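As a starting point, one isolated chain is supplied in structure tokens, in the form predicted on its own.
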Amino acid sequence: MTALLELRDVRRSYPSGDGSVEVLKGISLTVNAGEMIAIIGASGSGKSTLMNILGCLDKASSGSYRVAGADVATLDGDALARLRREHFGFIFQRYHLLSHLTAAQNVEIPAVYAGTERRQRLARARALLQQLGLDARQDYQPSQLSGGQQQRVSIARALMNGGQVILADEPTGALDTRSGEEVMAILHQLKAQGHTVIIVTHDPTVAAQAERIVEIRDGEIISNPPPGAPSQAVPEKMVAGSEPGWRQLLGGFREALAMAWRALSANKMRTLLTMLGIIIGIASVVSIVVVGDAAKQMVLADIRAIGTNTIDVYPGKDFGDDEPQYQQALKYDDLLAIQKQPWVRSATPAVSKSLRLRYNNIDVSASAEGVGAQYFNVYGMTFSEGNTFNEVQLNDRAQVAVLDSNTRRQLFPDKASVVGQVILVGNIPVTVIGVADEKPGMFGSSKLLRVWLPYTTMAGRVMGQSWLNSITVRVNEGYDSALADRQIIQLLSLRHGKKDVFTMNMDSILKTAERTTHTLQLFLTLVAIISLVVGGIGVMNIMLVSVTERTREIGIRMAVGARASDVLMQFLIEAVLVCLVGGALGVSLSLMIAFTLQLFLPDWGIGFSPLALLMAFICSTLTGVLFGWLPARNAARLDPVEALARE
């Protein structure tokens, strides 16, 4: 019959310097089913490598291992841990619990990572401490539990997944005399039930509990008497109930998110420390994004109240050019066809003079325009009272006006209503016909005082001219604003004989304005993701320290079977709890900082869009992936003998 442990010639030297020390000198050893052993020697004899090499913790240099007639030399690093998890239980001498976990917890651990079902595996943790004599002590953690206590929790968590065998590391070394003796009880009852027990001990009195005694020194065994019978017994086995690979998946997910839950919730100080660069770098691009968008839109609509999709065509080369063969460049006829172009919505001339505005004993000074009937339209304005001037007022030359918000308060403070009112504009009488709501500009709302008069009573009328200072066109909506543009310089051009126009287009202003307000909002971006990014580097030098300090726990979750890719999803999974976190609060300090800015600028019509929001846990997401990659790694990547070592 195949023996269940059996090692030939096995070597273990280690590097040391340029040279290397051996520890295992030609170890030969048989162990059979249900045997319980010693393995007695003094300090550095090499029995804690053998222990570590039995229990697939370490590989041997040379020579062959093989449990249950597999070698284990020929087995990765994810079907050691699967051996471990499914044949060995560790019984540590400092006991190995997690500080952070309940007893219950504590024992749950071997099983979660051989996937059982959390009912299931919760019902088993339970019974072998109530086994145990642990049932009121199932929610204490290990602070709160004596040494011997803790020492039966080890226990039940090696019998967690079955716990063929149990190798136990001088499990009453850290013991009083009663404890010792109640742990010794104990081990005697696994190895009644079928189990297989290997004791590491430098106590003969210990040793001389098992049935045989195998005495190692300096590296050799010096005394090996032959292996017993093997038991007919067979050890209990906790049976994982079968769930699709799927599911498996989503609970091995599942569990790595709770496990990694409580690691950051025993060190809350860390984590919010922690937490507190992604932070700053999640409100911050939020908040750019959100108030940036804000004031982008605030912008833009000041630069709409001039009057979207509309050209101003001015005579003269540029802007500054008096020379007065271009003056009187713009004639009425210039007016009737452009109004007769199909692109063209609407258009009106434009004659100003700065006058002085009379009523009664009131005399302020005003600008007076003469514009035609769509001016109005052309630039989106509504009326509080009246209306515009009609076509019969514009060819008779009538004498009436249109007043703005302001003129109406400075000549009318305390009229309720000043349609039919007559007032002196220069030095001619005219009838108020409406008031047009205040349109606020650019910068803000216009502090002039402004009256509007039919074109051809201002250029007739008040100023005896027969040109034109400026026409306004309003382009149809969809219609190309820039081909307009040409188009309305190529018909001046050939009806004058020349280019004496030139036009400004507001479309173009708007353009500009977007583009440079994009450009500003996405430099502060950048600048509020340089501050994400710090926050990541942040939570990596974190993981990394956290990987540190909590290195003997990754050697505990190894031994008792992790795979290296349990480890690395659990510390991956943390920095990416964190960075969630982070964001969530993240974002919910931004909202913090634009309902206060709503408070002190009602104006700004600040909102969150869902891909805000979206973006943040996007990038909170990928900072944790990011950053988090490396400290998982390297924890990943340890040794679970060294890893155990480390206090």
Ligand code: ADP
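The structure displayed is predicted, hence computed values, not measured ones. Numbering follows the first chain given and starts at 1. Rigid core (definition): largest C-alpha set, two forms, superposition within 1.5 Å. First, how it differs from the form predicted together with the named molecule.
- A displacement of less than 2 angstroms separates the C-alpha positions of residue 68 between these two forms, with the rigid core held in common.
- In this overlay on the rigid core, residue 77 has a C-alpha that sits less than 2 Å away from its partner position between these two forms.
- The rigid-core alignment places the CA of residue 572 less than 2 Å apart between these two forms.
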Given for the second form:
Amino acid sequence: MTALLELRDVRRSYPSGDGSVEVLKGISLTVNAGEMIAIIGASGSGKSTLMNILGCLDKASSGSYRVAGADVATLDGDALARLRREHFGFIFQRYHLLSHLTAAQNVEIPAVYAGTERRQRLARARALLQQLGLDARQDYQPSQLSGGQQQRVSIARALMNGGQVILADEPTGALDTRSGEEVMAILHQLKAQGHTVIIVTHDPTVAAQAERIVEIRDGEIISNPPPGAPSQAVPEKMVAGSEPGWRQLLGGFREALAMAWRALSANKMRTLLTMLGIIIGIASVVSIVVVGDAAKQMVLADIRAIGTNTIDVYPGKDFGDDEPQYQQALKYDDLLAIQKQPWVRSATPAVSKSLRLRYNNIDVSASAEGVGAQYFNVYGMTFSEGNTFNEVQLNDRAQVAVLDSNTRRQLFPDKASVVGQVILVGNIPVTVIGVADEKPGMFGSSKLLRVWLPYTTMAGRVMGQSWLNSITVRVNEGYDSALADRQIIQLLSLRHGKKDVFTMNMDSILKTAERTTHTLQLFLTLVAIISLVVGGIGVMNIMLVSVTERTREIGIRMAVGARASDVLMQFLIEAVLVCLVGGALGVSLSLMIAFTLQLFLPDWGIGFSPLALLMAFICSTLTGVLFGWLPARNAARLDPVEALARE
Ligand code: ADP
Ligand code: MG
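The structure above corresponds to the form predicted on its own; please provide the structure of the form predicted together with the named molecule.
Let's see the whole complex now, leading with the same chain.
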């Protein structure tokens, strides 16, 4: 029958200066199931080193160690963690309890890493504490317990997953005589129940209680009585991992989350200050997305209101060109030619001149514009009184006019209705047929008073000219306005024999505006992301400090069976949690900013899009993962023995 534990010529050396010192010098030891062994030796003789190798916390430099026949050297980190978790139970001289957890929570830890279901775990922890006489102390923190009580809590923890082999390193070393005797009595009971108990001690009276005493001096065994017969008794074992894999994973995640939450709330002020960076970062990202979007939408809506499928055609080379030879380039025939194009929905001409308007004894200056009947439609104007002129009036050069509301107010301050009134435009009497309102937009309303006449009337009767100041072309829905633009130029250049007109295309203005706002927003977002990165570095910094502070905690967790990935996960979750809570607060802050802005800029239409919230969530999580990664990896890479030794 194979022995439970079997060491063969095990050596362990530590690097020291140029060479190395050998702490264990060829230890061969066999332990059968159910034995109670004392390993005795002077301080510094290598007892703890041997114990760490026995408990799979440490690996031998050479030689072989078999646990129930399996060579430990062939196992990877996770398999070793599993072995520690399921077969071994450690009891340390200084108890090594986690100070921010209660007794019951401390006892639970090995089962958390074993993936045991919560209720089952809790029940077992409470039952164990009760058996060890700590019924009334379950919810006390270690600092509220005496040394003997703390050691009993640590024994309960060692038994949590079964603890087939109990490894006790100087279990009574820090206790008074009476508490020491109690602990020894418990160890005797465990032996009786079938546990294998290995006690390390330098105290001969403690050692004398074991049935087999192995003596060690300077890393060598000097006395090794033969092992007793293997016991048949099997200690009760915790049934672990009975749940399906994904539920275990979920449970583990929830547990890590709870642990992270406890760790963070243990240090509230520091957590809050760390969060501040994230709060500011997320608030600026979200605010810029939200406010920037609102501003962009407003600008674009203004431009769209004018109509993106309209093209204005002007005589000359470009704006500001007043060369007389081009002044008269646009003719009525050009208008007719443009109107005949299949892709043109409507084309309205414009001839304008500054003229005096008179009504009774009121005399004002206004811009008189000759336009087509479609004009008001093209520019999205609404009529508060009357209507536009019809085709007949247009063809007959009818003497009718549409006023804008400012002109109406100037000329008819007290009249309820002005349709049908006759005014003088220049020297021509015309009948008012409507009042139209300009759409207010970001370009601002002009201060000019305006009056619109049929272009035929305007050109023929008022000005006596045969050319047009401009033509506004509206292309069919869905027709490419850039193409239309080119076609108009081509058409008119062909007709005139040279290029003497230019166009202004609303669509290209819209595209330019879109590009500009986009660039601006991108730039601002970059600034916001920089502030988020600064916040993330703050998180990284504090997590690194936290890992250093909690090195011993990490060592304890690893000793009771945490895998490197469990430790990584815990610290990563802590970082993400800080960032997510910070992100939530940041979103609230930016909500407040948005509401304040809304008070001052009511027509901005600031709204919280799900996109902004999603972005905040993703940014926070990413920041946490990105900046938590390095500290978490540092924690996961810690060597359990070294970590445990850290004060
Ligand atoms: P014991 O538990 O019997 O008092 P230890 O096993 O703790 O002794 O230590 C045995 C020897 O190994 C000591 O001389 C100690 O200085 C040395 N030692 C232990 N751990 C290390 C280490 N990590 N690096 C270097 N030397 C070590
Ligand atoms: Mg020691």
